[in-house]
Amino acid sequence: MTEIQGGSDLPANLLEAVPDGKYYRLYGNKFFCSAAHADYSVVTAKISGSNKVSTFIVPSWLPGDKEKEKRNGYEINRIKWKLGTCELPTGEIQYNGALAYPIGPKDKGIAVAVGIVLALSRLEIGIACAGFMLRASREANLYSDFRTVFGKKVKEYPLAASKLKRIENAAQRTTAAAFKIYDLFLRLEKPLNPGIHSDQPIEIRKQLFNLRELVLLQKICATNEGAEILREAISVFAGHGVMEEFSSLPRIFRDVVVNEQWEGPRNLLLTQIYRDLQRVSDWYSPEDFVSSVLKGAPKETVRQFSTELQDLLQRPVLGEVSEASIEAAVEWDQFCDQFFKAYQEAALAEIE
């Protein structure tokens, strides 16, 4: 999806695709593609003549007799060095007349890749970081009682036991909440259709709207959480904790902040959740959201929270630049996360 002018700004991409009969060749470069050994790629493009974003299935390798098959038309440029993710190759990719395949309404290129592409993969990394964080907690747990300082267990020591112990939490709501979202994803019947639909039953569109956003704050929460979680069970092992040959902590963390940058930076996301409660609010209140996302929390909680963002969405979080709007805009971003939390914990407390 990713072209240098456009990162996360799609409307922006120049990638053409030329009709070839009912299909397509595409013409143009893209800067960014994730798994770049695969078999089939998903790719956005502007059809000739049009301003408008579309989809497209495209095969690695053209079809016909498997030994005689051709690259289809495009090479890879480059390999991207990253800073995780390292075993999957993120490649410069540029399309010399690659036979494609549209998929989707065409004008809706853009809903089709967001709403079911990476709304799927934001879900991944989701539970992907709490299995960071499980393992994390796991690791230091181990380590504490098994390493020794000055005659004493490193557990033994408050300040660690400290950090052990919200290591332990962070992990425990993380991993709560990611069950409890994939729970929803999968009670809903094909829950990742691009857009929420008018004639849809209200209750369905309060449910598909729910999962939407858990999905949003879940991937910029949860990578948030995790990067500050990692960095503390590595102070648990202090100099083993950044040896590559003694622990996998670095190469988990190196991953964390690299889910946290991919599939939607933090500011894009922030900004997408206040518009899509923004467009809703004729038929779905910010009250009636906040007692939905948080049922069985504890009234209060749902009290203040239903307040905060009732005046947060009439702050110019979104406006121009100005004292006003940036203290608006970290008060989002903060809220955010805590209403994350909240939900985290009260997903928690449901096994518990």
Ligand SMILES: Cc1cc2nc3c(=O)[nH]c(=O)nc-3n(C[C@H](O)[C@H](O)[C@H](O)COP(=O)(O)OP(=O)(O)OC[C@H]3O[C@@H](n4cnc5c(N)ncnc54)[C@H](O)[C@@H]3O)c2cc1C
The other form holds:
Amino acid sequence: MTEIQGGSDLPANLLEAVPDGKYYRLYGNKFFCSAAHADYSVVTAKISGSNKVSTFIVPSWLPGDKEKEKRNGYEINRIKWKLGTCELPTGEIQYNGALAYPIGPKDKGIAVAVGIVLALSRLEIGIACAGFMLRASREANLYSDFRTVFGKKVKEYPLAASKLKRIENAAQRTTAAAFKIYDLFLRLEKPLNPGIHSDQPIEIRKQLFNLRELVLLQKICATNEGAEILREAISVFAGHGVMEEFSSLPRIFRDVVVNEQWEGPRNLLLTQIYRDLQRVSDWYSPEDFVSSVLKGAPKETVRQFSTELQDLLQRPVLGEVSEASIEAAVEWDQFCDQFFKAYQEAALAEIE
Ligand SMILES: Cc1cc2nc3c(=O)[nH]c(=O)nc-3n(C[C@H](O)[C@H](O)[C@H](O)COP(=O)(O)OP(=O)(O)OC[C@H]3O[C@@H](n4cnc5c(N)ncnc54)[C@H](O)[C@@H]3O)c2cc1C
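What would the structure be for the form predicted together with the named molecule, given that what you showed me was the form predicted alone?
Expanding to the full complex; the earlier chain stays at the top.
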């Protein structure tokens, strides 16, 4: 999807899909292509003469060509040198007439890419963060039970014990919420979709909307807290925590920072959540949304978040830059973190 001039701005895609019989030929450049070694890619492009994005499946090799190492009309310009996820090759690709098969409705490529491809990978980022934090918690606990400083185990100091407790709580909250969201994903029919249709029963629409927003909230909150938790766990080890040959934590720390940026960076998703809530307000009120997502949380918590959300939706969070909009933006950012934390706490309480 990503091209150099646009990034998050997918409507700014320039890559052209030129009709060739039933199929298309792609011409142009993609600036971030992960799993550059894959046999198939999902690629967004504009069909000649259209200003809207469509989606295509592009095989890396046409039948019989893989053995000959003859690519399907594209070149990998370079493999990027990046901070994390280093075992996954991310390349820049130049398409010079690659054969492409259209998928999904023509000109609805953004809905297909966001509602199906990105939604799934954002969900998986949340699950990955739970795994990262559980590992950080286990390793920090084990190390602090093994290493002695000034005659006592690291974990026997209240300053260390408090940090271990914080790391463990974050790991457990994140994991409980990841499973709760995944459970909703499994229970819904067609949870990955290019949009929520108005002909569906209202309760199903609300559940699909809850899933969509929870996946976005989890993506930004679990990656943000994940980076803090990994840094905290590294600090329990101190020097050994930053030694690549001794600990996996530096690698996981770098991976979590990448997870925060790809598949939609924080501010883009904060904007998306805000717009979504405004868009559905005629059939799903903010109060109804908060009480549905925080089902099982204390009544007072639900009331507070509900009042705060109603207020924020009236404020200039997405307006032009001013004192008032900066203040509203800060509060919106904090609201999303706290609201998702309340969801995580309710998920953890259910298990406990
Ligand atoms: C390692 C790695 C692998 C990747 N692999 C792929 C891949 O396989 N396929 C693919 O398509 N992409 C891939 N990406 C690209 C990634 O998804 C983009 O980096 C991301 O979508 C953001 O685009 P950008 O980097 O151009 O940032 P920009 O879109 O230029 O964003 C810059 C800043 O503007 C903010 N911003 C953007 N839009 C808004 C808005 N509407 N409101 C407020 N703020 C906004 C962002 O939050 C950010 O802070 C990969 C990225 C990385 C780091």
